[in-house]
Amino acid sequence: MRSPLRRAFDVAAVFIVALYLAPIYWVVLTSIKPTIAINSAKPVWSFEPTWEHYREAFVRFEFDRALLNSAIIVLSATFITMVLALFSSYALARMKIKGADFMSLTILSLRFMPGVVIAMPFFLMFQRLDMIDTHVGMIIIYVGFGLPFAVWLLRGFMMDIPRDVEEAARLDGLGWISIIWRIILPMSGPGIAVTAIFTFVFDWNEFLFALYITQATAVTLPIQISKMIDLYNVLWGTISGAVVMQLVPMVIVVFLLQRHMIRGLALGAVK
């Protein structure tokens, strides 16, 4: 039988989870409410669901194009970031490099820099290179801004992998690339999953750089959602529907990699 203290912890846990899920529930509810019910002075709980807000997001605000832009930019940036971070973190964790610890802290410190500090320099450089409002420009920014954190996170995980496995592989005649591909990559699955999830979520929700760099062709979801606020009116229903559709890909990614994510966190991928 559970003790009173354990039951109190269970009640507190349920309350905290409900507290976190309440805004999501409200957003989903608002996305299917009629406009009259949304603008009502009192909360309306009984209503006939409608899909007009989702239709407005796609027809009026071209949400499908923004969704495609975000998918192309974020998936490409996440893949490139993970490839570069894998080789960089392996070099810092395994190879005998002087000042590897200091170098790792220096790389991580780049992530501490506020994005607003480098947003304008990026804009000026891309303007000269004619890369404003392009997918390639956004991918370059997301890779450059997300790589330091990915390298630091993967390095902490790779330092926990036993060196005996690599030494045995080198005795068998495998080179560095073969060791990474055949041994390190499979053993680093949980750590890679954790890093990929964080990188994907950061890029998927990024707003500042997209606001500076994109205009029409490469507009991402956060920027498109911000356009649903008119000068004298806030389209709460349309915004809620867009937010729900923006949440769905993140939920799918986390759900698919959940097992690896939990294992990676438990094995010390985050220190």
Contents of the next structure:
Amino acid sequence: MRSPLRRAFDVAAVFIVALYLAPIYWVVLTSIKPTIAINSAKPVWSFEPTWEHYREAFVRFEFDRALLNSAIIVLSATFITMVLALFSSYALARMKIKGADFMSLTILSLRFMPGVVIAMPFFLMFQRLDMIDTHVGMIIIYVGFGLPFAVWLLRGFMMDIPRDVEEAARLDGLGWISIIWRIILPMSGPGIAVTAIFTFVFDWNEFLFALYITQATAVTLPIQISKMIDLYNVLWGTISGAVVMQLVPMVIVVFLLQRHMIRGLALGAVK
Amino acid sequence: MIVLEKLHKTYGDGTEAVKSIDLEIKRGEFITLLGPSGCGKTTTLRLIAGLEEATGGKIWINERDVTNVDPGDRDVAMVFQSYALYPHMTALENMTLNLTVRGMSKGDAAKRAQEVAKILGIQELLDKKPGKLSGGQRQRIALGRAMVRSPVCYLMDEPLSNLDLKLREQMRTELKRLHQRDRVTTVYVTHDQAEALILSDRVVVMDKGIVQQVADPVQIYERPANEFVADFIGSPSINFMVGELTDQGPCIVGKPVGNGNGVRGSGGVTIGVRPEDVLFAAPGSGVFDGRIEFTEPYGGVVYAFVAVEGDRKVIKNRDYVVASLDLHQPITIGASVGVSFREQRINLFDANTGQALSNGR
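Next up, can you give the form predicted in complex with its partner chain of this protein, since the form predicted on its own came first?
Then the entire complex follows, led off by the chain already shown.
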């Protein structure tokens, strides 16, 4: 028999989850509602589902290109961020570097800056470098902006790996690179999963930099979706369809890494 | 053969962990670094392994100066207190990694690991990951990882301290058996004197980064080099008594306690007597009289705590003289006894420096 308190907690949990899921449910629903049903003053619960909004997103708004752009930019940026973060966080966690703690915090503090502060100089620089509206430009920005947090987060996980294990590896004849590749990398799986998810999700949803830097060729999903709102119209159906499609890859990534992630978050917690 | 020559280690924060140690470890010898925590024993071991950089002195392994050689190239294998197994690899992979890294084929490495596994009785564990193994099993895998390499020497950092008592004794015997079988040079770090005395050919007692004494276990126990060693080794610890040296030998409150190994002279001495060398006689016939205050039975022996009569500050390191007696020796609590000592087993230390006194002074 569960205690009443426990029951109350369960009810509260269900309520909170429902609260979080409600907008997603609403967006999914809207994406398959006919426009008339969407625009009706009273909520319409029964309607003929339609794929019209999805079609419109692709045909009128070149959603496929935005999807591809986002995929290229975000996956590349996440991969590069993770590789760089792996090595630098290991160095900050383990090697005897004077002021490693200070350095780590300084690196993280770069992330405290408001995005706009960075976006303007980036825009000016990229203008000179001819990198406005390029995939490479976007990748550089996302790596640059995502790296501090990734390094900081991963460093915490690395510091939890027992030193003895690395020392055993050194005695087994492994060099630094081999130690990172064969020992640290497999052992920091949860940390890498968590960091990769955070980096991916942030870049995938990022709006501000993309707004400044992209125009046509490198436009990412969030920007493309924003174009569905114009001076005279808010295309709720199309926006909802696009949002659902933007959500799907994220859900897939999180599901794939979820097992590691939960272990990872717990690992950090019991430190 | 391993030679430590004026080996010194000062950490970045200024802590001097190891102060100019000289030590020669013979081929095939089992040598134990023993001491309280913070005495520098683990640092010394890590210096030999190459996991710490020496700030002074040299380390020679088989006539090769390895002071600045990478740990992986010193041909030493280490067994860690935490076992330090690779959690994402099977026991077999754990044991063979160092072989394959050095270019041995996977098949040959596995064969070698099988041979070692057979000696350690862990054949059926080889395909399991460390997470699925018990503490004792992990310990054996860690040991196996060191053994497959056939290194110049094993370095063991308190390898048994994470095991429960029963298992620890079992593994201790196992280590002894393996060493007698293979005679691989072993440097063993422990704070457990029983391990040190049982396993070692020689024991290095350390304190505050300095070697206090290097000797075989019997000598360490019976002829400690100074008061620190005498006090650290033995349980219950040795009785230290305030004495003075005369032309007749050492005395306590004017009463001679024996020949004192022929040490003669004058001035204050500390007289050290192990509990098992304390003898009871009729009151008045010993060196001094005491009253048995209480007893502690411990297995086959019983420890009797005797307060000195006349309230003299005779005992230096505690309030009682402790005697270790046969369990069946009749003792009455509260009884008065004459306390004397086994003459040949008395140790004398300089009252000021704490150093053992041998002949002459």
